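There is one chain below, alone, in C-alpha cells, taken in the form predicted on its own.
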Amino acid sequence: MSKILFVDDEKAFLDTLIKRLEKRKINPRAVYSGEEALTFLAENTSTDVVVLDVKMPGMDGLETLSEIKKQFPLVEVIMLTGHATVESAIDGMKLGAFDYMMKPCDLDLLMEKLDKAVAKKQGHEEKIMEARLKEIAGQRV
C-alpha cells in the first residue's frame, strides 16, 4: 500500500479531502504545516509521496519542497494550490516537484498523479537496489 502524506494549513479542505480518499480505500496521513511535514517524514521514512500546499504560514510550500528534496530525495512531491502562478509552478518544478495541481482538484486526476508518482519513486528504489546488488556481486569476484 502506498504511503501518502498531505500537507495543507486549510484544515477543513484537507480533512474533507482525506475523508474522500479514505472512501477510495486509501489511507493518507495529514499534517498542517511544512515543519510538521518534515518531522513526519523523519519519523516515517517509507513515505512515497507528499501532496503539498504552496501557500502556508511559516514555512511555505516551496521552502518545504526544497527541504524535502534535500533530506528525503526519493520522496515525490505534488504541489497543490489555490493561488497558482506561472512563477510558482516553474519554481516548484525546478526544485524537483513531480507535478503541480490547482485547488479544488479533480479526485480522479489526483489519484492518477499519485499512482504515477508512486511508480516513479518505486522505479528509483529498484534502480538503487540493482546498483547495490551489482556492487556487492562485483566485490565477490
Given for the second form:
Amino acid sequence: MSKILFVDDEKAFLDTLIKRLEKRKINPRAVYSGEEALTFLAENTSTDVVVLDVKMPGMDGLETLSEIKKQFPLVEVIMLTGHATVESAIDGMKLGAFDYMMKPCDLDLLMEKLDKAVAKKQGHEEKIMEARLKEIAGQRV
Amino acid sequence: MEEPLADRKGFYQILTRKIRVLILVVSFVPMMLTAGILCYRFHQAYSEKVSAHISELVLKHTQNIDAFLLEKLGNIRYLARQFSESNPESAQTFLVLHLARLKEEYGDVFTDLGLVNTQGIQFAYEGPFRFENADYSRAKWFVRSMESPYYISDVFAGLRGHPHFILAVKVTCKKQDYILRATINFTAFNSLVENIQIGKTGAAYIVNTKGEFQTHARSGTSAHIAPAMVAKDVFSDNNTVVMKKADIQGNAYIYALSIFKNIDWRMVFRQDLDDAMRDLWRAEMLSLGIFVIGCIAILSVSFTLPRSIVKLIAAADKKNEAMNKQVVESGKLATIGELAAGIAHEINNPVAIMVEEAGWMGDLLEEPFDDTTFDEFNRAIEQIKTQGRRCKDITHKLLSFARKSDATVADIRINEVIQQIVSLTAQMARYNNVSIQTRLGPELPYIRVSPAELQQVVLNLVNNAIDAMGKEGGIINIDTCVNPEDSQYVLVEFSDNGPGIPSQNLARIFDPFFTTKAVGKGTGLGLSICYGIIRKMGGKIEVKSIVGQGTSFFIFLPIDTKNLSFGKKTQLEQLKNQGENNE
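To test you: the structure above is the form predicted on its own. What is the structure of the form predicted together with its partner chain?
Time for the whole complex; same chain goes first.
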C-alpha cells in the first residue's frame, strides 16, 4: 500500500479530502505546514508521494518542494495551487515536481495522478534495486 | 487636475516675460554696441578720409599756384636782367617787344609792363591803359618793392579800378635803380583757383594775411576770413591744416588751409560740412534705418515668439497632464489586478472546501445510513455555510473597494480606509508571514479627499511593504494621529521592519517606472502614483529608510478645516455598520 502525505494550511479542506480518500481505500496522512511535512518525511522514510499546497504561511510550497527534493530525492511531489498561475506551475516543475493541480480539484483526476506518481516512484526504486543487485552480482563474479 | 493648470497661468506669464526680456537683452545689447562702435569708427575714418582728400587737393593746387607765381616772377626777373643790359632810353621799345613775346608765349597772363624810376614815376608803359607818367610814389607796392629785390603785391583795384596784382622786380641799369613791374591778368589767375570745386559748396580762394580775398569768392561766401584763422602759427609744421568751424549763423564748415611758399598768402578751401559729409550721412542714415527696422523686428519677435513658445509649453503640459492621468489610471488597474489575484486565491480556498464537503456528502449517500451519517451531514452543511459566508465577506470587501473607485471628493475618516485595506490584505499578508498592526489615533478629524484614491495609496504602500519583506516576513505598523508638529495635517505612518531601501535608490523611489523588481513583476508606477495623488490632495509624502532596519513612509494629509464636525456622523455609521454585521 502506497504512502501519501498531504500538506495544506486549510485544515477544513484537507480533513474532508482525507475522509473522502479514506473511503476510496487510500490512507493518506495530513500535515498543515511545510515544516511539519519535512519532519514527517524524516520520520516516515517510506512515503511515496507528497501533495503540496503552494500558498502557505511560513514555508511556502515552492520552498518546501525544493527542500524535499534536496533531502528526499525519490519522493514525488504533486503541487496543489489555489491560483494556478503558469509561473508557479513552471517554477514547481523546474524544481522537480511530478505534476500540478488546481483547487478545487477533481477527486478522480487526483487519484489518477497519485497512481502515476506512485508508479513512477516505485519504478525508480526498482531500478535502484536492480542496479544494486547488479553491483553485488558483479562483485561476486 | 484643473487647479494646477490654473496655478500655472502666473507661471506662464512669468516665463513669457523672462523669455521676452532675454531676447531683448541678448539681441539689443550686442546690436547697439556693434552699431555704435561701427558708426563711430566709420565716422572717424570717413572724416579722416575727407580731410585727407581736401588737404591733398588744396596742397596740390597751392603748389601749382606757387609754381605759377614763381614762373611768372622768373619771367619778369629775366626781363629785368635783360633790361639792365640795355639802354634806359629804349625802355618803351623794350617793353613793347617783350610784352608781345610774353603774350605770344603765355597767352593773356600778363596784362601790361611798366618801368618805374626811384621817384615812383612810371616813365615807360606798355599795355591796354594809358599809365605813362603815372605817379606810384605813394603806392604801397612801390614802397615795398623798393625795399626788396622783388615783390608780389596783394590784389588791389589801384588806378585802373578793377582788381589786379603786381609783380615788381628791382633792376639796376647804368647805375640807376628802376622797378620793372608787370600786372598779372586777374581773370587768368582767378581761373586757376576757381577750378577747385568739390561737391555743391566746396570752393577755394586765396586770402592774404589779413584775411582779405585775393581771388573771386563764390557767391554766398563772406568777403572776409578772420585773420586769426590764417595766422602763421596755425600752420605750425604742416603746409596744410584742416579744421571745422561754424559761422555766426551756425552753419558748420570744413576748412582746408594751405600756405604759399613764395608769397604771404593762404589758400583757403571751404565747404559746408553737410555737403562734405553727405555720403557719410547718407550711409549713416541707411544704417540707422536698418537699425530701426532691426529693432522693430526684434520687438515684434520678442512679443510674438515667447507667447507662441509658452503656448506650446502649455499645450505640452496639458498633454503631460493627460498622460499622467492615464498613468494613474493604469497604475490603479495594476493595483487592482494585483489585488484581484490575491482575492481570487482567497476565494478559491473556501470554494475548494465547499466542493470537498459536497463531494463527501455525495460519498456518504452511496452507502447505507447510520447515526453518524446525519451528524456528518450536519457538520458538512455547517462547514459549507461557514465557507460561503467567508466568500461573501471577501466579495463585499472587494465591492466596497470597487464601488468608490472614482475621484469625487468626500469627507472621510482615514481610520476606516486603513481598516478596510488591512482586512483586504490580511490574508495575503498571512501567506507572506507578515502581520499588520494598527495604532489608529482616536477622534481624528475628517479629511476631504477622494476615498478611492486614498484607498489606492494605502493599498500600494501595504503591498509594497509586503513585497519588500519577502519570504522572511515581518511586521507592518500603521499609525495615525494629528501631526504633532503642525495640527493642520493628519499624519499616517507606515513602518515595516523589512530590508530597507539603499540610499542610492531612496532618491528615485518616487520616479515613474523606477523599480527594483524583475521585468514583468512590477510597473514602477505605484509610488509615483501615490506621490501624485497625495500632492493633488494638498498633502506630502516623506520616506525614511535604514538598510537592515526597515522603512517608514509618512503621509501628511490636510485636515478639512471647514468641516471639523467629527463625532457627529459616528453614531449613524456605527448603527449602519452594526446592521451590516448582523446580516
